[in-house]
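Taking the form predicted alone, here's one chain by itself in structure tokens.
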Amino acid sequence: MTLIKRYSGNPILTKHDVPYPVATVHNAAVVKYNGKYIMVFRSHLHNGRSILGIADSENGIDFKVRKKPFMTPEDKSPYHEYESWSIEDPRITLIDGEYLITYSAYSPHGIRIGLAKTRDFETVERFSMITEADYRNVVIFPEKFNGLYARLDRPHSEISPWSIWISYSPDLRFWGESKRIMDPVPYHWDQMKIGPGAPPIQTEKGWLSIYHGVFPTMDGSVYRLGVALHDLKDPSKIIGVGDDWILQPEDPWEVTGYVHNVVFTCAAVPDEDGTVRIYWGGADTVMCTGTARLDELVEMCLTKKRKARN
């Protein structure tokens, strides 16, 4: 069963669409803003480091990249020390009237997560570094729980290997009450490591989370996408995890590129008709999109699920 219908015009954005020199366009956050779509994408420069660009679209498919990058590594304290090498893989959540942008910050001190805010996607303000090293893949829920913000993340560690955790915060700056809630499964498509992908989507039956899972092969690692369902009132409770992947590298631009055999999502935008438009980076080189039915993704978590913990 094909749950995600790929757009026939993929890839929807490549380095050739960017009006300044970059080597890639991938791993983009996408949200609706004033009835239009905004994409904040990652690009490798020709020195191998990464910045974030921005593009606009009327329909969520045809994007036009703005003339200048949206965010580059900060050159002033206190952020410069912790993002001096690269900023990567943004996610965006709308909550309390603000768009929260989380991003991976690379420096000699490892990988930390930065949080920035914007209201108009013209100006952006860094707010805080919200993790220590080494963390990746932070997504923030678009609602509070008992007055607290909630996030999913993945410590970049082989201790309790490559699992998904949840944490809470009263103010977006200080985080705690952390729990490990989801693990890789031995000899499964996501056995090597897992990580949050797009910010969770609220459905009648739970919070739907699209995540990535990695499987090691003799020819290198393969990145695929899967789905999990969290309890509406207590997102630390996993209702079900789909046993199968929902997307794997198949098209030429997903199989071959800067990093072979990768589909990696940072964004999924629900529509009023019950569909969700999913965006993913192909082989860390181009941006692609496709659509799925939210109810079918939820149903997979409920009727074709596996144990949430190994």
The other form holds:
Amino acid sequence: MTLIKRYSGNPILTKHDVPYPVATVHNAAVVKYNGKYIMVFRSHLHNGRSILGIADSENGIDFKVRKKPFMTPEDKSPYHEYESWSIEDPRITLIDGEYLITYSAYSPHGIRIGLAKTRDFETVERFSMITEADYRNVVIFPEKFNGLYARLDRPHSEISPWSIWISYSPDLRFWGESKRIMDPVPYHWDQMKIGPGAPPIQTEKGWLSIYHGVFPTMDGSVYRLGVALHDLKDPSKIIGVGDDWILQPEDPWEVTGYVHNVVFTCAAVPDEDGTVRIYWGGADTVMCTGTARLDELVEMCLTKKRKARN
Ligand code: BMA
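Would you mind generating the form predicted together with beta-D-mannopyranose now that we have the form predicted alone?
Full assembly next; the chain just shown is listed first.
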């Protein structure tokens, strides 16, 4: 069964749409803002480091890139030393009227996660670095649980498998109560590592999380997308994880590019008609989109569950 319908006009955004020199447009966050869509996308510069650009759209498909980048590595302390190399892979969550932007910050100290805030997508303020090294893929839930913010992330450890963890915070600055909640499965499409993708979406049956999983092959790693359902009241409890992937690299711009065989998501925007518009980077080079029915994705987590460690 094909759960995701690719948009026939993919890719929807490429380096040719950007009015300043970049090598790629990928791994973008997308949110609704004032009835329109805003995309904050990652681009490699020609020195191999990344910055974040911004684009606007009426319909979620046709985006116009603004003249100037939205965020570049900060040149002042205390952020400069932790993001001097690159800022990458943004995710955006709307909570209490503020859009929270998390991004991977690369520096000689490793990969940390930065949190910035905006209310209008014109100005943006850095709030805090919210992890130590080495973390990636932080997505914040759009609701609090028992008064605490919650996030999913993926620490990088030599001992535990590269798994998805949850942490909580009273103020978005100090995070704790961390717990490992979801692992890759041996000899499965996500056996090498998994990481949160789009910020979770609330459904009647649970929080739907679209995540990425990686499988190592003789020809390099393949990045695919899957779905997991978390308990509505206690998101550390996983109700089910779909056994099959929901998207794998198939179109030419997903199979070939800056890094071949990659579909990587940072965003999924639900619509009132029960569909969700998913955005993904193709081969770390272009942006693509497609839609799925939320109830079908939820159903997959419930009826086609994988076993925890099979
Ligand atoms: C991951 C991250 C992503 C990237 C993916 C595939 O480790 O670096 O930004 O899309 O690899 O190259």
